[in-house]
Amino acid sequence: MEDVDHLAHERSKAQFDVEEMKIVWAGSRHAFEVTDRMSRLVASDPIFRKDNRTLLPRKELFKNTLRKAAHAWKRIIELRLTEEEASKLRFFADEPNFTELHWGMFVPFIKGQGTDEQQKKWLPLAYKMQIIGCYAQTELGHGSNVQGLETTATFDPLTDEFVIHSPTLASSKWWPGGLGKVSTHAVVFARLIITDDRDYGVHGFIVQLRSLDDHLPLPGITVGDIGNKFGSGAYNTMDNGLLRFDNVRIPRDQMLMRISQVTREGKYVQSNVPRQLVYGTMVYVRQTIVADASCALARAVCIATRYSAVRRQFGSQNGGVETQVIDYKTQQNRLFPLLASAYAFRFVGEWLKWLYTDVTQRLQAKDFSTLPEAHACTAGLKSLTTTVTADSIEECRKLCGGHGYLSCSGLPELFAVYIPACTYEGDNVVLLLQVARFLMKTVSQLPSGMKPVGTTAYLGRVEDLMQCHSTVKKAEDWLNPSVVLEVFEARATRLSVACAQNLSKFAKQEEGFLELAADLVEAAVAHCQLIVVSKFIEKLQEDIPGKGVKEQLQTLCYVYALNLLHKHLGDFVATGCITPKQASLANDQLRSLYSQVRPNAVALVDSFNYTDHYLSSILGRYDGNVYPKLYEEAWKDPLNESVVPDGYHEYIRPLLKQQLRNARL
C-alpha cells in the first residue's frame, strides 16, 4: 500500500503554531508530555490492539478485555507510573472495563465517605488491586430517584452486624460496571434500618461479594451479568451486573461512617463532619464526565474533519478533480460548530476541575456558601455536555456519508460506548430540572437582597438585563465579547424570570414544577450554555503563547456562541434580547468565521494529538490514506475467509437450481 500523507497540503495551510495549540488543549506542557508519552506507549503495544474488537463473540471479547486490563496493571507496576500516568494509560487503552468503576467510583467514595480507620483498612487493598470494587447504587426499579431505593441494611444489635437484603425483584442492583463477573467488593447503597424499625434513608456500605480464594459468590449473594448491550464491541467489554442479597451479614464497621454512624448500642449519630462533604465526591465525578465529553467529541470531530478533507464529491469541470467535501458550506455549517464545541467543553472542563478543588477546600474549612451553586453547575454541565456530545458523534457519522456506517470508521462504536453517559450519574433531563430548582430559588431570593454568586452572579443585575437590548449595528459587532456575553446573560435571565413568574401563579409550587417542567428545562439549558460561553471568553483573557493560537481560539469561541444564538434564535428574539436584523447580522458573521476556520480545520483537530490507535478509525487516519485501507479492511471480515459461504449447499444452491428448473418451463 502507498505510504503517502494525503493531508499534508491541508496541514501546510495552518495559520497557527500547532505544537503550542496541543499544549493549550492538554492544559499545560506537563500534561501534554504525559498524555503524549502514554498514548504512544499504548499505541506501540500489540496487546492493546483493538481493531478486531467488533468481530469477537461476547465471551471472547470479555476475556480479551480482562487480558488488556491485567496487562495495563502489569505495565503500570513495571514502569512505576505515577497515578497521573497510570490514569492516562488506562484512558488511551480505550476499552471499558472493571477498572473504571474501581478507580472512578469505589475508591473515591471510600475516600469521601469512609472514616480515617476505614480508609486505612480498605484503600491500601484497593490501591494494590488486592480487592476490586464497584459502585452498586442503581436498582432494577430505581435509578435517578436514589431516595426510592429498596435494598435494606437492618442493624442487628445481638451480633453487631448489618443485614443487607433485597426485599423485592425491583430492588436487585442493576447496571453496576465490573459487578457482573469481576468485582470482589462493592460500595452498596441501602436503606438504613435500626431495631426500632425506623428508616434513616440511604447510606453506603462496603460489602464483599466474592471469595478472594476461588472467586465464587459468598452465601446469600446472587450475582451475574445483565446481558448484551447496544453496539458490537462497544460497552460489551464491560460486565455490567445484577446483584441480589438474601439476608447477607456484614460487620457494623463496614457502613461508611464519615458523615453518620450507628453505635454498638444501635443509636444513629451524626458525626461532626459536615454532611455537605458527601457532595464533594459527586462534584468530582461529574467534572470528570465533562472532561471525558470533550475528549469523545474531539475524537468524533477529528475523524469527520480529516475524512471531509479527503473525500471529494461533485463539482468537477471537464474531467477535473472533484470538490473536497469540507469546502461545501453545508458541511462547514454542520461540522465547524462541533469542532468549536470540543474546544469549548475542554475549557469549561478545566474550569470545573478548578471549581472542584475550590469547593473541596471550602468544605474542609466548613464554608458551604458555594456548594449549592457548584452542585447545580456540575449537574447542568454534565447534562449539557454529554447530550451535545452524544448527538454530535451521530452527526459526525452522518457527515462521513455511507462509510461512516462501517464499524471501521470508528464512529458507530464510539457512539455506542459514549451514549450511556447521558444516563449514568444522573439522567440528563432530571439533572436540568435540579438546575432549574436552583435557579428558581436564586430568583426568589433576589428581592431580599441576597447576592447570587459564581455562575449565577449575572442574576444580581436582573433589572438591567430585563431591560437591555443589543447594540449590534453591523456584523463585526458580534466579535465583541461583552456584546456576546450580554445577550446570553439577558436570554438566561429572562427565561428564568418568566419561569419564576409563572410558578408564582400556582397555589402549590410542586404542581407548578410538574406543569412547567419543559420551560424549566429550557431555562436551565440557557443558563448552562451561558456558563460555557463565559468560560471560553475567560480563557481568551489568559496569556496564550504561540503564533496565531489565541486568534484561532477567538474564532472558535465566536463560532460556538453565534451558532448557539442561531440554533436558539426563538429564545433570543422572543425575549427581546436581539432584533431579527441583528440575528441576520450574526448569521453573516458566522459564515465569515467558517471561512476563517476552513484553512486551519485539519491542524485544529491535529492539535488533539490523538494517535491512530486511539482514534481507531480508518476514515480518521492521520495520513488520510483512506481508500486502500478500507479495501484492505474489508477482506479481514470472517465472511471473506471462504469464497463460497457456509450454507451455500444447504440453502443457496437448492434455491438457484429450483429457479433454473422454473426458468426452463
Contents of the next structure:
There are 2 protein chains.
Amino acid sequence: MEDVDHLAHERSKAQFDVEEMKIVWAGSRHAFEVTDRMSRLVASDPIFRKDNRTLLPRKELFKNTLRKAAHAWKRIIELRLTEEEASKLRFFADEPNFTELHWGMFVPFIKGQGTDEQQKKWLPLAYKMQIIGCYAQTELGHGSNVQGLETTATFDPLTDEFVIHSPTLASSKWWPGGLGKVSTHAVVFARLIITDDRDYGVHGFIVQLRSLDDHLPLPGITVGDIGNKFGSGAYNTMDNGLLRFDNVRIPRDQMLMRISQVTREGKYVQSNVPRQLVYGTMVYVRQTIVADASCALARAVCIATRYSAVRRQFGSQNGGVETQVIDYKTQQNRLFPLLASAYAFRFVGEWLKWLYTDVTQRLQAKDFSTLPEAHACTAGLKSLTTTVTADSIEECRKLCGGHGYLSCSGLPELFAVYIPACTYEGDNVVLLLQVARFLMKTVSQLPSGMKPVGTTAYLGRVEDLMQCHSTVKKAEDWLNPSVVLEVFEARATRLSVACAQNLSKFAKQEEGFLELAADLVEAAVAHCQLIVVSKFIEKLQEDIPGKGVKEQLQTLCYVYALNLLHKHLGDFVATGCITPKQASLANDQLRSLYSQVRPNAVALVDSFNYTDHYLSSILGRYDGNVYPKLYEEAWKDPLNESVVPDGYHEYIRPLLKQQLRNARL
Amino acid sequence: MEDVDHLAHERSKAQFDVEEMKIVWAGSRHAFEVTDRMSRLVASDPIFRKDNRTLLPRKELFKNTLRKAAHAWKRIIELRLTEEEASKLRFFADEPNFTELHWGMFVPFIKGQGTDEQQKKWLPLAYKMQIIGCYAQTELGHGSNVQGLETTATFDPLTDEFVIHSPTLASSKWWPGGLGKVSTHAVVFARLIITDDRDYGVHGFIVQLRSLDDHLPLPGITVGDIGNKFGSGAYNTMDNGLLRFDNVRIPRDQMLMRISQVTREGKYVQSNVPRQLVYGTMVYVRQTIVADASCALARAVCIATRYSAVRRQFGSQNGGVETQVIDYKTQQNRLFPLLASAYAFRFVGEWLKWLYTDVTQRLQAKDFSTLPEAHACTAGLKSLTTTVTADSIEECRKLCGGHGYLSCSGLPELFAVYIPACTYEGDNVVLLLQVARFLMKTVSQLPSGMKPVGTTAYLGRVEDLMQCHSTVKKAEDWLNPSVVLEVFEARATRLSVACAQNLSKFAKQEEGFLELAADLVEAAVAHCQLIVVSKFIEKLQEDIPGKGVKEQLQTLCYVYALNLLHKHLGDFVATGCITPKQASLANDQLRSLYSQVRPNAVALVDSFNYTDHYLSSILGRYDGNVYPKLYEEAWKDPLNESVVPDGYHEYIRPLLKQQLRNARL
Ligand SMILES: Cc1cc2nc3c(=O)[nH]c(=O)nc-3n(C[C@H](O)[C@H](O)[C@H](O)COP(=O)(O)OP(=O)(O)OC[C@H]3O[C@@H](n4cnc5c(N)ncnc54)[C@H](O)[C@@H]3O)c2cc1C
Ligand SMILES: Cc1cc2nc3c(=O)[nH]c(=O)nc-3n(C[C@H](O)[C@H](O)[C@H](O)COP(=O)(O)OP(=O)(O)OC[C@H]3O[C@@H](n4cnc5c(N)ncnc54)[C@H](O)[C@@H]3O)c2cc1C
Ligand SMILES: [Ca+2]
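Compare with the form predicted on its own: the form predicted in complex with a further copy of the same chain:
Okay, now the whole complex, with that chain kicking things off.
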C-alpha cells in the first residue's frame, strides 16, 4: 500500500478553505453530510466495484448490473434509508439501470398523470418494487415528434377495454430504458382512438408487459433489447428495449386519467385539472439533468486537473524536473473554463431546483403566468449544459494526452455514458428552437407593453440594451458584475431583436422561422448563457462563509464569463456591445485570472469531494500515484493472461515462417 | 432480400455527374479503379466481416484481428497485389492491427534512418514479414517531449554492444502499436550513452524482442499489452504495448546509423547525410494522416447525410408525410459544412502528397530552404484536420438523434477508433504551438526583407493585408475566390502580427511565448484554415470534367469558407477585415448555398464510393432501408438469446416477490 500523497504540495498551495467549499458545492451542510456518507458507503462495498466493467461481455455486464441494483435495494431497506439517501446511493453506484426509469419516470408519471384512485392502486406496488415500470414513449420512427407516435389505443365499448396495437414496423417502441429485459409494466404512449375512429392524440396508458410469475411476455407482446450502444461498459448496463403490441387489451381504467378521461360510454372528457401540469413534470426532470451535468462535468474536470498537475512534459534545463502541464497557458485556457463551467452549472442547477418549487406552488394556486418562461428556461438550460458537458468530457480526455485514451483513465466510459443526455428528454437543437420561439414571442409582444418575466425580464429594457456601449477602459474594469452582466444582456437582446427583425421580412412567420433557424438557435444560446452568468453572479451576492471561498468563486465566475465572451467574440463585437480593444482587454484579464486559479486548481476539484471509486480513474486518483497504478492495471487485461497470444500458432507463426516466392512487394 | 432503393428519389435530384465526381474524389481514374476494386474485394470476403466486432470480448476480438491480418496478407500474395493495391486492401479491411506499424513506421524508419547495409540486412526480412516490427518511442512518462525519453542505450566497448535498459518505471515503453503481443522486433528510441557517460540524446535502435522460434520474449525483456482503450471494438483490435529492458544487449550495428554513428572505438560521428532527412519522413507520415482524416470525415458525413434524408420528423399536416430532417436549416447548418470539409480536406491532402514529393526532390538536391515551411504546414494541417474530423464524427452522430447512439449506426466505433489521431504523431495543441513558433519567426524576419515561401508567402504582402477592407456590398459578392481569399489572408496576417507585437513587449521572448500561448494557437489555426481554403480554391482552377462537377465543388468551397468565417466571426470583425454588415451578408449567402447543396447532398456522399461494408452502418446503408434492418439487428444482441434474462431468478424475482415491512420509502 502506497500512502504518499503526490499532490500534497498542490493542496498546500490552496488559498481557501476546502472544507467550506465542499459545503458550497454540495448545496448545504446537510446535503454534504448525506452525499459524503453515501459515496463512502458505496465505495467501501465490494459489490459496487466498477473496475472490471469495460471488460465484461454484454450478458455478464448486464447480469452484474442486476446484481448491483438488487444489492442497492437491499441496502436501502436494511439501512432504512430516506428517499434522499437512497437516491444518493443509487447515484454513487454509478451504473445506468432499470431503477432509474422506475423511480425517475414511471413513478413520477403516475403521480403526475394518474387519478387519485390510480395512484392508490399503482403507487404502493411500485414503491415496494412489486412491479417494475418503464417509460415507453419513443418509437423506431418517432422521437422528437411525440405527436407523431403511431401506436394506437383503441377503445372497445363492448368490453370496456383499450386495444393497444403497433400498426407499423416504425411504430415499435424503441429506446425505453429498463424495457428490454426487466420491466413488468410500462407507461405506454399511444394515440387514443375512440370507436367512431376519431383520433384524440397521444395519451399515456399503464400496460403490463410480463407475467409476474415467470417474467414471460404476456400474449400479444414482443419485447427485447435494442442492442449494443456506444462504448464498452457505459450505457450497455441498461436494457433499452423494443416493444410491439399485437392487439393487447387493457382495462379502461389503465389510461392515465387525471387530465382527460374516456367514460364507460366512450366519451372523451377533459377534467378540470389544468393541462399545464405536464410542464411541471418536465421542469422537474430537466432540472435533474442540469444538476447531473454539473456532476459529470466536475468529474471529468477533476480527473484532468489532477493528472495535469501530475504530468510533466518539457521545460527542464539539463535534466531537472520538467514543467507540470497544468502550468502551460494552453492547458489552462482549455481546462480552467471547464472548471468554472462545472461551478456555474452547479449554481444554475441549484437555482432551477428553486424554480421548480416556485412553479409547483404557483400551479397549485392556478397561477400559470410564469410557466411558459420557466419551461423555456429549463429546456434551454438542459440543452446548454448537456452540450457543454459532453464536449468538455472529451476535451478533458484530450487534455490527458495519450493516457486519456485508456479505459482506465475513466474518461472514455464517462463520455460514452454521458452523451445521450444531449438527445433524451429533448434533442438539444430541437429544445433550442423552442427557446427561440419563446424569445421571438416575447420580443414581438414588447411593443404592446407586455412585461417579460423571470429570466427574460431583461428584454423589458430593450431600448437601453440596444444602445448601450461597454465602458471598460482597462483590463480590471472587467472584474465588475454589472459590467459583465450588461454586455451579456446586450448581446442576447441584440441577437434576439435582429432575428425578430429578419423574421418580420417574411410573409409567413413560420417560413421565416424555418429559414432563419440557425440564427435563432444562436440567439437562444446567447440567452441561455446569460442565464448561467446571471445566476452565478446572483450566487455571489449571497453570504458565503469560509476563508477565501467567495474570492475563488468570484474568480471562477469571471473566468466563465470572459471565456464565453472570447469564444463568441463575433456576437459581442459585431453587435457593437464591445469594441475590439475591450475584447482584447478581456483577454488580458482572462489570462491573469488563470494565474489566480492555478494554485487553487487541485483544491477546487477536491471540493467536489469525489471518492476514487466514483471517479474510477487512475489518472484522477486523489493521491496522484499515477504511473505505478497504470502499470499494475495493464497486466489485468485478458490479453496478458498468456505471454504468447491466442492465435499465434494459427495466424502469426505461419506468417513468420512462410517462404515467399511470388510476392511482388 | 430487399432491392428497393429508398433513396432513389434523392439520387435522381442530383445536378451533376456522380461517376465523374467519384474520380475527382479518388484523385484519378486509376486511383478510383484500384480503390473500387479493393473495397469490393474486401466487402465480398466473409473473413473481413465487421458486424460482430463490438460484441466480442477482447481476446476473441484480438484473435479475430490476427486472423484477418493473416488472411489479408495471404490475399495480397495470392493475387500478387501491387503495393498500392495492398495498402488499399488493408485500408478497407478497416481494423487497426500490427501491420499498420510494420508497414507504416518500422519499414519506413529503417529505410529513412538505416545505412545501406542495414537496409540490405533488415528490409528483405521485413518485406517478407519474416520479422514483424513496431515503433517504440513513447514511454509511460514521455510522449510529446521525445528528447526527454529515459530508456538508455549504453555502448560497451568491451563487447562492441549497446546495453538497452529501462532505468525507471516511467521509462517503460508505453503505447507502441503491435508491440504488446505480436512484434518480434522494434525500432526502440533510447538515449545514446557512451562509456565516458556522455549523453548524446535520443537515437533509434533495432531490437529483437521475441524469439522467432516460440515467440517468447527474449531474456531481459518484459512485454505486454497496456489494456483496454476507448470504445468497444475500435482500437482494441490493436495490441498497444508496454516494454521494459533489463540490460538487454544488442550488437553495435543495430543502431540506425545513417545520420550519426558510433564507431568500434566508441566515437560518436555525424555522417554527411543531412539531419533534415528526419523531417522528410514526418512530412510523409502526417500527409497520410491528413488523407485519412478526409476519409474518416467523409464516412461519418455519408452516414449522417443518408440517414438525414431517410429520417422524417415533424412538419406534416393532417397525417401526411413528415419533413425529411435534412430539410431543416439547423440540420443543414450542422451537416453541410462537414460535407464541405470532407472535400476540402481531400484536396489539401492531395496537395500535401505533392508537397512531399517536392520536398523529397529538394532534399535530394540538398535544397533545405522550403523544409521548415513544409514541416510547419504539415504539422498544422495534421492538427487542424484531425481535430475537426474527431469533433465532426461526434456531430454526425448527434445529427442522427437517438439511433446514432446505437453501435450499429457505425458512428460510435468510428469515433472511438479515430480520435487517437488527435494525439499520436504529435499532440494537436503541441503541433499548433510549433506552427505558431514558425509564424512568429517568419513575421519577425519580414522587416529584414526575408521573403516568406510556400504557404506563408502571403505574409510577404503584410502591409497590404494589414490595411485592406473587404469590398463586399451584397451577398453574392462573397461568391468570388479572391474576395474570400483576401479576408482569410488578412485575418491570418492580422492575428499573427498582433501576436508578434504582443510578444515584443516581453523582455524575454520565451516568456512571452508561454504567456501568450493561447493567442498564438489561434493565430496558427487561422493560418491553417487559410491553407485549406486556398488549396480548395486552387483545385477549382484546374480543369475538372463532368457535368456539373465543378459547380458542386465551387458551392462546397464557399460553404467551407463562409461557415468558417461565421464560426470565427470575432477574428474577422475585431481585426477589421470585414464589417458586421458584410458578415451578415456572408450569412445570407451561406443559407442560400445550403439550398444549392440540398438536392445534391446524397449524390455528393455517394461520390465517396463507399461500400456498405466499409461504412458498417445501418443508418448509412446505400439503399436507405433503415428501420427493418435496425429491427433485425437488435435481435442479434446476446441479451436477446433468452426471453427471460440471466440473473432473473437471483436478482429480479426476489425483488418482485419480497414482502417489505420496514422500508421507509
Ligand atoms: C440512451 C437513451 C435512452 C433513452 N431512453 C428513453 C426512454 O426511457 N423512454 C423513451 O421513450 N425514449 C427514450 N429515449 C429516446 C429519446 O428520447 C429520443 O431519442 C429523443 O427524443 C430524440 O429523438 P429522435 O431520436 O427521434 O431524434 P430525431 O428527432 O430523429 O433527430 C434527428 C435529427 O433531426 C433533428 N430534428 C428533428 N426535428 C427537428 C426540427 N423540428 N427542427 C430541426 N431539426 C430537427 C435533430 O436535431 C437531430 O439532429 C432514449 C434515447 C437514448 C439515446
Ligand atoms: C492509440 C495510440 C497509438 C499510439 N501508437 C504509438 C506508437 O505506435 N508508437 C509510439 O511510440 N507511440 C505511440 N503513441 C503515443 C503517442 O505518440 C503519444 O501519446 C503522443 O505523442 C502524445 O504524447 P503524450 O501522451 O505524452 O501527451 P502529453 O504530452 O502528456 O500531453 C498531455 C497534455 O499536455 C499538453 N502539453 C504537453 N506539452 C505541452 C507544451 N509544451 N505546451 C503546452 N501544452 C503541452 C498537451 O497538449 C496535452 O493536453 C500512441 C498513442 C495512442 C493514443
Ligand atoms: Ca478567436
